[in-house]
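The chain below stands alone and is given as structure tokens, in the form predicted on its own.
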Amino acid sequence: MRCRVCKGPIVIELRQHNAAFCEEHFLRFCRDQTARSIKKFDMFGTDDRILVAVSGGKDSLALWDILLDLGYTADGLVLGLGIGEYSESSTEFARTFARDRDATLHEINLQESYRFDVPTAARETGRVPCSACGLSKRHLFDKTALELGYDVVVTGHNLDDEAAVLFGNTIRWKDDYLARQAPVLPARAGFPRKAKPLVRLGEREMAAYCLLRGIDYIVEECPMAEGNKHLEYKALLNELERTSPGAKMQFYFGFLDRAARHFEPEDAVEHLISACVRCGSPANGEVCSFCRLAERAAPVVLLPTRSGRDS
């Protein structure tokens, strides 16, 4: 098989596209697919300030690299979640990427700023670790973007991620989640715009992109994610994709084209009735979910000691 574009030797075959590419044209393919998603879903423009939610993994670092290559103003934010060596390595990969590209990386360490970490929060609150982690990430990415004047927060969620989330939400018919299963969510009171530019690319493509671009990233899965249903759904969909190439793309984009509108809420009025008395973020009561989590995980500390630091 030869490159679909130049007929040269290939580095990757993409069965879902019935195509194969050489190194040059595969990298171009990744950039083009990302640009296509940005344009199709009107995610952001060239004048927007973009904050990339960086994990130190292949997807977020590849996304950051692509956005910089496309000419966007994109800075990163990495969170120190306190998950032992895994968190330390993740942060170091993010720092290395930013240093090599002279890019801006913001850092927030949960333990230093809020006196708790994800393992402690999970233990003290009875939440599963992924729940405590997800809540902390959403709060801190949103809060930092608003405080520092970014127009949009982008995440490295790829097609595999989104198809797995959609699968889980569908088999449980979680209407509220299905209503927000979109590649871009508009800004609303207390929340920045959010976008997922990698929805046309899968994990395999992102791993190959990083390899060809010389981007080092953390390979291991989070040690606290064991038993996560999301990983099980990914495995099921990967098996389906193996026998039916393109199934994940058809499933996800078929939902967006044919079904997503049926889950849009009829009443668009905001249900958040107040601002958190501790941090100012949107809340259903006096205190937001993140501050309640922090209180239970670190009862002696009600407010952050600092907002983070840049490196």
Given for the second form:
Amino acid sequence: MRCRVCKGPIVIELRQHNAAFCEEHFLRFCRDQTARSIKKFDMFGTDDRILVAVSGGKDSLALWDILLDLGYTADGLVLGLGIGEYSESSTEFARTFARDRDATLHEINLQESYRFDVPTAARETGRVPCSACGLSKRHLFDKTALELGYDVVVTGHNLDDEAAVLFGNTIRWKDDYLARQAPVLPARAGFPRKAKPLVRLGEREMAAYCLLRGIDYIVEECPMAEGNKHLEYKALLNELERTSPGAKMQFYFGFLDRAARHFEPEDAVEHLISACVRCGSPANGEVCSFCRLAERAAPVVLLPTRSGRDS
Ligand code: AMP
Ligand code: FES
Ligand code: ZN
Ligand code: ZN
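Counterpart to the form predicted on its own, namely the form predicted in complex with adenosine monophosphate (AMP):
Below is the whole assembly, all chains and molecules, this chain first.
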């Protein structure tokens, strides 16, 4: 096989696109696919300030690299989740990338700022680690973006992630989650705009991109993700993709084009949302779910209320 663009020797074959590319044209393909998603879904423009949530993994580092190359104003945010050595080295990969590209990286360490970490939160609340982790991530991405004046938060979710999540939400018919499956979610009171510009690229492409660009990233999966259903769904979809190249794209983009409009977000609950008395974030009661998690995971520390009183 020869490069689809220049007919030179190839570095990768992409069966789902019925194409193969040399190094230069593969890197260009990744940038073009990202630019195409940004444009098609109207994710952001060149005047917007973008906050890239970087985990130190291949997807978010590749995304940050691509956005900088495309000329966007994109700073990074890495969260130290306190998952032992895994979190320490994830943060270190993000720092190295920022240093190499002379980019701005914000850091928040859960333990230092909130006196708890993901393993403790999971243990103390009886939640599965990924649920405590996801809640903390969403809260801190939103809060940081709003406080620092970013227009949009972007994450490195790729086609494999989104197809697996869609699969899980479909087999259980989770209406409300299906309504939030879009690659861009508009800003609403207390929440910044959120976007996933890598939805046209898969895990294999992002690993190849990092390799060719010399980006070092954490290869290990999170040690707490064992038994995670999404990993199971990914494996199933990979098997399907092996025999039917393009199946993941058809499934995910077919949903967006033809079915997503039938699932409306439950805005009935929107009017119930008020400001958390502790942190000011949107809450479904007096205290938001992140502050409730923090209180249970680090009960000896009383978080100040917004008026400065403890309660
Ligand atoms: P995950 O939830 O681990 O599949 O990660 C999905 C996306 O969330 C990544 O591509 C990143 O954009 C973001 N993310 C995950 N972990 C972190 C972290 N520790 N700090 C900042 N962003 C993260
Ligand atoms: Fe969140 Fe593993 S990264 S539980
Ligand atoms: Zn070429
Ligand atoms: Zn709160």
